[in-house]
Amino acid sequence: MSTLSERILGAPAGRYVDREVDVAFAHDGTGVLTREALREMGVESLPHPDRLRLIFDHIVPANTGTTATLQAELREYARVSGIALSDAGGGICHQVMSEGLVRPGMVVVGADSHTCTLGALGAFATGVGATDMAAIWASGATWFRVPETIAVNLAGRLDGAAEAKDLALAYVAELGMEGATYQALEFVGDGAAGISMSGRLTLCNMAVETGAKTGIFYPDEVTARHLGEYGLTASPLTPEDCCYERTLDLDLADVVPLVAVPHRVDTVREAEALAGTHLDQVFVGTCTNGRYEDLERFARIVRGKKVAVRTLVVPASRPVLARAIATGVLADIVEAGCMVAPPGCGPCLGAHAGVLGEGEVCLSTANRNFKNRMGVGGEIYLSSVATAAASALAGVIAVPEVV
């Protein structure tokens, strides 16, 4: 009997395997480095360009002439090599890939650490460095050490103002930032069925914050409904009576709004304990919490009110932005006094579009709050969308109400 990772990779934990990669992608930052590595390797043609993607998301639109030139060169490389390109404004790589490009059972590799996000769709998805990505582009395959698996056993349903991001912060705090190094987190239990696809993407996204190789859900009715929106099908899989490295039991009814405090993701406090903490900026977006469900929830809370602190909202992809426009969600956000930027990673990585000043404090829905990540000398707190919305209205960290 096998874990889901063992079933996909076709070998027991601990064994090394060579596997064809179904989809491999890089973004504008790692794509430049991948292209340079291919040049140094002397690789002139790629055997499977149909499996490859370049997704411009990290610094879009380009912030300097140097960035623009590098992006132009990469754009031209995509054209001549036959690699599909999602250009500036298309969205964050993990969100773009989740919109009908990844299916259960696939082996997915991205040159970005949060590629584990796509385990929400029942794929084995993990991040690699740009040099490794170049070797994958050159050969179409790579090797894995099949990871041991930690079962994250979910019971019950989320209640009150708690949401999947709070659950993610809860399990990261429980495991610690190195507590699952090179292991897979397999989300199982009766409570898993009640987590939406948007919530699953959030949960798998933060698996790497525990050091995990991937986070993964078994494909079920939620998966089938999501893929059905893109004309795809999925057959449900159920867990086998397998051997887990350990089991982490979480009762969803016990989860409350949480906040990760600077400068570690696993240092978590109840939002109530931090109420009143000064803020200079609130940021809603990223591959963790920039999906339509997130924007809709944020808009529902701020509708008809005004934010009390500068608040930046960045949709995760063009389809998310288009749907937010069509449904009036974006209008509510703008009317509340928020700034809206084009789909992309935005200020999450501190490269542009909302960098913090010395001593400034931000409450972010992103996945990392490392020192100086969003600007030298800034402090980053991490929260759910509901906590971010309540805090934007209050101008300080605030506990969300049930809306």
Second form
Amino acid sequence: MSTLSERILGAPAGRYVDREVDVAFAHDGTGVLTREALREMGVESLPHPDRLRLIFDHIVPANTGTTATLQAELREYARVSGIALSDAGGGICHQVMSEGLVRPGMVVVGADSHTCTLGALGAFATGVGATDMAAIWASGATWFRVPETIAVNLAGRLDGAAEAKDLALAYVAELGMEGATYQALEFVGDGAAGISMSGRLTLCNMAVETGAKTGIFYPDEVTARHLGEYGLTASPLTPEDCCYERTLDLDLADVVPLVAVPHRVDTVREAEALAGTHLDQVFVGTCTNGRYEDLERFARIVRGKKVAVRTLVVPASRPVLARAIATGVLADIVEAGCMVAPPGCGPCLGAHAGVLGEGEVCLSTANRNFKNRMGVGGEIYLSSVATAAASALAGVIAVPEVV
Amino acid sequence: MQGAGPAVCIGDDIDTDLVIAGRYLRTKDRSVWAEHVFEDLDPTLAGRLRGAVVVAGRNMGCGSSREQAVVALREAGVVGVVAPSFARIFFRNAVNVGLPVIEAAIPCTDGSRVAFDLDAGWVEVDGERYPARPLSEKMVAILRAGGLVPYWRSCR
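Please show me the structure of the same protein in the form predicted together with the partner chain, now that we have looked at it in the form predicted alone.
What follows is the entire complex, opening with the chain shown before.
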């Protein structure tokens, strides 16, 4: 029988296949290089512009004249080539794609490493570089090596203050930063059914931090309910005696609030062991944890209180922002003393806004804490939203209470 | 496809932020990336890369999909990158921009003479030969053409 990756790609693990892609997207950063490569390739028209998308998220709104000019060129290219554009403020590419543009069984490529996020929807989704993307836009297809699969077998339910992000940190620590290189992670087991779509997106998002090509969930009722909000449907699929490379068993009841310490994603400690660690900034957002469920959880903890350290909250998309406004979640966040920035990626990669100064320490809900990523000489700790909220109130790393 | 040069040794898990930091990505001027390559790892490295073979540890190029990382190395004059293992997007990007990447476990001393042959599948360090993992035929064809852009042009 076949793993979900093998079923979607239509060949056994280890085989090289050429496949048409259903959706291919780039952002303002990689899109510029994709456009350059197309120019150098001499490609004038694209065969399937309806399958392509440009999403401005990395440096939005533009911060310098250079950035603005690059974005203007790309905006014009979207217009003449017929590629749909999600302009500045629309949201982070993976979040935008998760809002009704990706369905189970699709082959999805994005010019961003966290494209694996979309495996949460039962698609085979993986990141590529900009030149790769140019060839995909020009031909509608690309080659893949069908990955071997590691089953991440989930049992039980998350409880207490632990959330999907803690589970993500747990499996990254367990596998290590290259524990799944060239492979796929399939999230299976009874525990998978109990994880919300938001949590699944968080779990699949961090697959690449183990070197994996993708993280993937089988479509089920949770998937169908999510797609239903966008007028789409999904048929459930279940594993069938798959041939896995190995199985990683995780009991969700054992998961506690965790923190990845600088400068490695796989160096993880219990939040409790780091309680009291000095912080200069808390950052809540990114393609890992900027969804409505995250903002709502954060607001529930800080509501009626004041943060004790500068705290930046960035919704992952315009619909997330709009919903947070409509439900009062955003007002709670602002009244607690947080800054709110327009939907985008900026602070996560130190490209735009929320950059750290020399020696400053940030607790972030992002997926990477690489050296100097958020600014030269800064230090990044990674945590769940609940841990970030408790820490923002305390001004130091703090363990969240059950909410 | 062959190449050779003095070794420049770097460690395990060198992420793409360390190859080229996010703050240098707001341009399409490749010389900027070459100038700042490895800056956060060791600012003296950029000046030693012309004609060199970078010998990395495990999981070379983990992290972002940013192709600027491999372009920076190529623009800085790197002849090839040897590592026991690569992050997959970095590996694929390197082939696509025409930067030879060789999966092999070799000892490294800065300045050692490193030579490689992609077709025959070996790497030599000061004359001592080590096996290298072969690339797919398509990858070799893309590398031989000088990257995916010239490969594309030659196929049309």
